[in-house]
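For reference, the chain that follows is the form predicted alone, supplied as structure tokens.
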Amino acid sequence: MNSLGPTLLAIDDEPGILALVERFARTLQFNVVCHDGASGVLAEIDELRPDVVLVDLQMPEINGLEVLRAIRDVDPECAVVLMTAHASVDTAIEAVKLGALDYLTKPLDFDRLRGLLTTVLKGIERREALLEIDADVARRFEFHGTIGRSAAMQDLFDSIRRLAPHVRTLLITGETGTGKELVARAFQQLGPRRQGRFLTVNCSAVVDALFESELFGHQRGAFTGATETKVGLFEHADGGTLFLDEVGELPLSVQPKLLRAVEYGDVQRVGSLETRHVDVRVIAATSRDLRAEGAAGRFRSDLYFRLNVLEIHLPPLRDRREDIPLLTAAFVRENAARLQRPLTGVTTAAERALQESQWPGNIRELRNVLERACLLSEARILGEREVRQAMRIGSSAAGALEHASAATEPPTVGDSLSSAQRGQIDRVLRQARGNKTEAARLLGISRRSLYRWLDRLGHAEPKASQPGH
């Protein structure tokens, strides 16, 4: 359905069958998009997007049949009535097979064709109501920006409200996209630090012989290039909370250190002698199993034990399904303030396919398939095909460039990335204007795995798209 109202797409090649049929569906407040034949029109279904159409069985390029095909492939939800003056029972019984909605006769039944269309409108207020419902639940279950009618996540509320006065140091676990951020903040604004800093750190993304410097800070000429003192996290968030994300990641060089400020509250920056008192609460997180890492020789069991004085783990999405209709609506909300479009939400079948997705990345993994679905849809609630397209989007284009980022040696072009694949680099680009933060996080990579794609193909940055286009 567009943006104005549900769309009724007529196809005939009887000029006064379709001035009829527009007169009869205007009344019933549907846009009418009439065509005297089907050849043309087959390409314009995906881009319009009706939620009926009427089309004659017989005409002479492309008969009534092969347009329900068409239409079946590009939107399987899309009604589809039939029209004939030559009835057939095996034809009537075929159509409705290949899933036409129903079978009319020429002259046309006017009080049947009110009550085909009036279902059709029925079943579109339904689905409008039902996505209202989910919108208003979503917002009623969110709980400090994380959303769960789960037990599983109304257990781990329970439990944010019930320790969050009381905990210095927390660790967060969980696989990568599960919403550990969210969880930490949630203990900042419930305890008594609210009114403090809440600083972030990824582990992953600094370089190893700066982690000390970030953390603890460095005095004026401690190393080459410290031209300037510099204050560590510890330091900016006394008072407050710092968060450690994927502290797995954490070299093993510094972590003595952070067990000592952890422990203890004492930091040294680097070059000094002095040691400083900071009060920090200390939030780590991880996607990784720290005991298995510590029995590994990668990260110090007795960090880990300092850090884990108490464990919150946060479950996957896969096993915490019924939650799905509630971030996608939050979701398609955010998304519809965003870009300015009346978006309500997704279809039945929209749904089914978001339920049966595995997510292996998690909740960051759908919040990135519905913003892309958005971006692809021009209608009011979006359709299987999108969300299909936008999952396939992720996962070829994100699954190829960060396994390929991962490899030792860059490899070819043609070993990891195909043509569709490039193409998808191209389309998100443009949809993105050629910001490439914003496509990277789009694509769901790092924006440092995006350039190092763009400088292996030697990619021409595509236009950006112009409004209208």
Contents of the next structure:
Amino acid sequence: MNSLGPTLLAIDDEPGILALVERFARTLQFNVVCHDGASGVLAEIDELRPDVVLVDLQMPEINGLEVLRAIRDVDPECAVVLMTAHASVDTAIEAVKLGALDYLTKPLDFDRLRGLLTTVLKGIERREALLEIDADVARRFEFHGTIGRSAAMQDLFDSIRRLAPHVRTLLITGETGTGKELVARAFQQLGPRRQGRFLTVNCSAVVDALFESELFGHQRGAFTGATETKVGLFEHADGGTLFLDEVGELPLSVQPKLLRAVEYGDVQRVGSLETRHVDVRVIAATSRDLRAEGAAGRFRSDLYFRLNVLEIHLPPLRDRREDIPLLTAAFVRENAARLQRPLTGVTTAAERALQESQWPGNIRELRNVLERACLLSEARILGEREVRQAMRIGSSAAGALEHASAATEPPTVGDSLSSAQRGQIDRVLRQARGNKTEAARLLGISRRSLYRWLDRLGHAEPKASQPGH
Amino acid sequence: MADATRSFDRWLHDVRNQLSIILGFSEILLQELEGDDARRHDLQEIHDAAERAMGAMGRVPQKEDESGR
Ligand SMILES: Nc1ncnc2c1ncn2[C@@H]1O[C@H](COP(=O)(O)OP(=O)(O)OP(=O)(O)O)[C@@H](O)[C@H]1O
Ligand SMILES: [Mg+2]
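Got the form predicted alone; any chance of the form predicted in complex with its partner chain too?
What follows is the whole complex; the chain from before opens it.
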């Protein structure tokens, strides 16, 4: 919808009152959306994410208190003001109990209404000022793309700064998504090799049989299929840095050769007797406990000790929660720039939700959650609901749906999917401009299960365009 | 009897609603007009009349007859 300025939703069965509220609120720079009855309004609130709702108490189909209750359910952060031509103490008390911001009698007292709307505006401004500060702080506490102001991260930046110019080998450990690759790049940036190449090999993605040739190259004819002589990554990286990601996945058979390459810079192409000398800085990363792998015989201890000359450990995000606001600010701004929307950050309640999560996927997970939340949101400031929704799609919901759609029997149309989920999928699809692969990625589900989901929602989607299952 | 009360209440509600629209718009316009605008006087008359009508609504006899006295 409109992304500039706060949004006010007015609900009244009397068009004249709607026109009046609209006229007045516009003078205070609100975007105003009017609704002449309560039916369908809840779905609209979901879409619109208004900052404030003015709702009439007496409407034919529905009581304003019911609307208030429903809004509080859908979006507890939305300010709700009730209006009535017929004040009663009982309803006023009930309204306040249900969390209404105020209760106005008609004729509307414009000074009072102005006061209320100004309070709402001020609250938004205050929050935006705070978010601006977070973003500033994030910029100040950024170290070569890595953000962190926690003591752990500050110490880590210090070590990198001091050691990067001198260290030839480095082992970076930490759970998935903690920023191992970022740190590897920072190391390279600060070291003497910043001009040299930075090559990455993801050890979990290489077929065992091809590892040796990948790292060290091969001679033409060395094995079936070796039709050309190939230069390995070590030779390519000569004078630069080789990043061995997921080094714990490296097959045992290649490990002695790797040790020689790391220790002496000696490499030998497969099928060649000639030893070549290279000057390569090796940075290895793993989310496994290599010492335990060594004890279990899955990783050579000598290689481990050689890589481990210097070890940098990245703590999981749940152990440095004070970094969450800064990371959040940075990621929201990044999405704002990419989506070209004036998103400024998250509400206080949303921030609390982010603070409470365990983040098994660490910073990568936080980043994905915020990316999804940015797509789900229509507002300038992401609310608790979008954030929780995004966290749910990321974890249990996606898993459950993935699971449900993996069942062999065709899904029943219209069963257990909530309207919120429908809305979510629709919105993500729209954001992805109908590109289902992109939409599936954003939802954190497979393309295939997105199709089943759509089927289940009874989406008007020509069957012919579906890929064969 | 209860039906009559209900429809009377609804009527009261509707009239107040309409009056508050007249009042509201005339207040907004009064605020926006330049101080020396010639139409200010007319507008003020509309506004005041609506206010008086609203006041009169408040004095509508509130069915003591029904309370059984
Ligand atoms: N401190 C940080 N500041 C900003 N962004 C970060 C930070 N740490 C991680 N990220 C971001 O989180 C994502 C994951 O980081 P990265 O790929 O470095 O993690 P990893 O430890 O290598 O994970 P894995 O073990 O799964 O490969 C990236 O998008 C990265 O930019
Ligand atoms: Mg990685």
